[in-house]
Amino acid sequence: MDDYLVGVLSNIGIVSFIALSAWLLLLTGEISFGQQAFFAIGAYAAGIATALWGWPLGAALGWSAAIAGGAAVLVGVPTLRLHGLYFAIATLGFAEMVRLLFEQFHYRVMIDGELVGPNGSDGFRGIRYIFENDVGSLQFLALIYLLLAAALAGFMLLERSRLGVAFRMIGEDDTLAALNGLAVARLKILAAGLAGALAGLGGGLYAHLTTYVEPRVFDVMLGVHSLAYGLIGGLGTALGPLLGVVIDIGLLESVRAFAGYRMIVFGGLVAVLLIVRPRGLLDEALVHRIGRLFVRAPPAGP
């Protein structure tokens, strides 16, 4: 396979992680543009455990999404007492502050003679772990692409629980949803964690991806965008996201028709869509029409 295939390809699956981290926050009804800080926590973490610390990769990947959800849940305590316009200001003020952070984080190690670690605004080089153990880039891809479609089946998994009908309650009315029993901040608290343990799982993977990380990578354009694909993609099933990152990396950023337009392109397409058709592509109405073409109708009676 190509190798600029197979980087446009990873690209997708990495940044898929964090697309789904937002949509998540989305279904419960919250908009989070702070979803690149547990992205940002989970590189880090997944960095240092395996060229620091010497960890093998499942655990330093293990590592990053239990460090970011564990973050995550942190946040959320106060922060999911705020609703609409109030919580995606904290959000976005989290993640601003985490980079900050980052920016002044200083942790290295002599490791054969050389410096290794993150070191401030100068990033986080030498997370040399695939090539120190000749992992090539589709067996990369692979474990990318596995990840992935654990978590997806995760996510089919949970739209058929009482969980996941509970999450798409608190998003339709969480006033209501209390009313009927549910204990809503709680829940609230629990898609938090999840969100920020697949951001931080993306991360990790993006660490490893890239070799080299720097706070600037964390930008408030990274936690736009990610919120930006489940719109665009649609709440009405996890794939929705998925698309949202197709349309944006696998299209507008690798065809060369659309470079140096792909901001505007990219701009446009959310806003017409969140014009005729808020709930995006894939919204629940489409994604119930399509399953009702996987069910047999049941057979006519005598």
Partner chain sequence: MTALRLAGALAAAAACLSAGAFAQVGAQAPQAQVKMRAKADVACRPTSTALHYDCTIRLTNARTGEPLGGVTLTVGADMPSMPMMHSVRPVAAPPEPESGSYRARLALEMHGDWALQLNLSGPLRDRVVAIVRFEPGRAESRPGG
Second form
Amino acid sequence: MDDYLVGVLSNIGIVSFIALSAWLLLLTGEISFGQQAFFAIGAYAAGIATALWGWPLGAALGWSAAIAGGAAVLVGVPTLRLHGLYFAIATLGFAEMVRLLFEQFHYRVMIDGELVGPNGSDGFRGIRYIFENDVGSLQFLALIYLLLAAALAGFMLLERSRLGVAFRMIGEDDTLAALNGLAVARLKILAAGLAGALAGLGGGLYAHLTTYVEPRVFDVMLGVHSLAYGLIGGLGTALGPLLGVVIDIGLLESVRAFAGYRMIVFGGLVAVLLIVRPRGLLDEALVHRIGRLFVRAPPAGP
Amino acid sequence: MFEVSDIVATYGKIEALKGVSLKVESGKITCLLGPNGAGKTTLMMTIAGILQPRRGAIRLDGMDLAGLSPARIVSRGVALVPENRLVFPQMSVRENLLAGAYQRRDRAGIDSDIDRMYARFPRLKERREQMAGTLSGGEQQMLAVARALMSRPRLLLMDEPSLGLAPLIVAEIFEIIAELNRDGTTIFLVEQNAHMALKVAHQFFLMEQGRITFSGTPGQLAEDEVIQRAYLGSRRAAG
Amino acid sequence: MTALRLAGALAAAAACLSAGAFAQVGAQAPQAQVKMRAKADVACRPTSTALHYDCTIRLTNARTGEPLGGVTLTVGADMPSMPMMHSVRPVAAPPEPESGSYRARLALEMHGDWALQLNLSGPLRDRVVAIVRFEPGRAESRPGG
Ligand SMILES: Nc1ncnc2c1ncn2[C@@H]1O[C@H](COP(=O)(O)OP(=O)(O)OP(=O)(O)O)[C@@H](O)[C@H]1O
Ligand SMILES: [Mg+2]
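Alternative state: the form predicted together with the partner chain, after the form predicted on its own:
Up next: the whole complex, starting with the chain shown before.
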């Protein structure tokens, strides 16, 4: 396969994790502009684990998901009391704070005659696990999509589960959800933790794909895009954010017809879609209708 | 027996409930009437645990409900049909009914209860796969009642079930309320429609400015006085 | 409660799936030998066409400092502030007469900081990232890049 194609597909796969992360919060009714913070935490955590501590990739990725999920729970406890705009702003503030902290974060270790590790705003290079261990780019691509498939399978199970229904109920009306007997606060924190873990896993993969991260990568731009993917793709199914990613990176980015104007085209697309289909392309109504095609309901009685 | 005693609830510095006490007898329909802003919704939300009372006790058959989370209160057998926020609009009618049974685990029981709801509300059955947000106001109100019943409450709280509905639908809703009560559900109902409320209620309370100002049976107070006090408050009625 | 239990089950399922994937990757990755590693110096010059730059890349063996000739080099780029977007399709960087020297012509979408991805294949497979600031009429590599 063409290297460029492998690269684009790898990017689509990795961005999908953070898009799913933002989408999971959208599902519970929260708009987060800050999922890039957990992506960053995951990227640094996984990079440090393999490059500085010599961990195997699997352990490093698990660790990146765990620490990002843990951080999301810790941040979620105070911020999830906030609502709407206030929550959105709090997430944005938190993410910027994390980015600034990484600009001050120096943790360098002499490895093989060279200092390796996060070096403030100069970034963290030499996350060379896949080169040290001869993981081919196709193999790494397969790993990305395997994990993405596992995450999607998880979402499919979730959507059929009580927990998934609970997330949707909270997203539509959290007071009404509480009146139906849901432990709303706890469920929201759980959703935030799962979303953080997903973003962290994506970050861990990203660091190993590019071998290099720096704080600027985790700028609010990334968070806004991840949020936009769910809004474009739709709230009805976890395939929604993936559709958003494919439209943006797969079409706009790769077709290159718009070159430097791409961001403008993308912004316009989001604006138009929000007006025409406020809950995204694959919204609940559409997904419900499609679902009904497959599940034959017993005919309405006479 | 359900009992509220000396409940005080505030929004910031505003005292919306200034020591409310009332009793709701099991198996009866009890109605709470009062003018706009009297604190009726505040009382319902406090009973349901959405708002925490500053002071006072809330007891259902001896269990203390004050200070519990809404989820715990549902598990103790209280369900509220709130004012204005009736259904999950992006979920189908059937999913809304399942939502009401969130705390239950008995699959078979839930399925048979859904069938019972469809039997009682045939219009919901016809629309079971329709998104709840696209139902008419009356249908949404019926769905909200059915959804609340799915938790098999011992006490059903309803906040203005006739709000914004045409007279024919209002009559239908009250018919259902009476029917539910005949089947043994204890009902505590907030209403503005004093005429309908007094027709079905066994017991009623008047609330004005965060206080209970009258309690008795429908026969005890002339309907026009009730109506006057329920719509306008007693200051005007007296003046 | 069940909510938490279910989430636990989901996490466990995901962990099992991924563990499988890693086992495979791990199997092909015995404890890394001390491998050769590349180091790169990048110098870019503007050309007569706006946003097109000529870059000279000097590759060395990071350990010995010797020039690294004979590898196949491609150069891609993306902007650190917009990761995974605006990426420039990798171009081949053919070797120059001087050993370890390669040349690539980059067509960028806009000015600003770019992360050049130097992808080495052939005798040595590696990836080195260099940060270069491209401005109208000039380009400057960040030290350590
Ligand atoms: N969220 C709030 N913040 C501040 N004050 C509130 C809030 N909700 C209600 N109030 C005030 O508390 C008082 C009681 O309101 P409540 O909604 O309980 O009245 P009500 O009896 O249900 O009226 P209605 O018949 O119009 O529904 C009112 O004065 C109202 O303005
Ligand atoms: Mg009210």
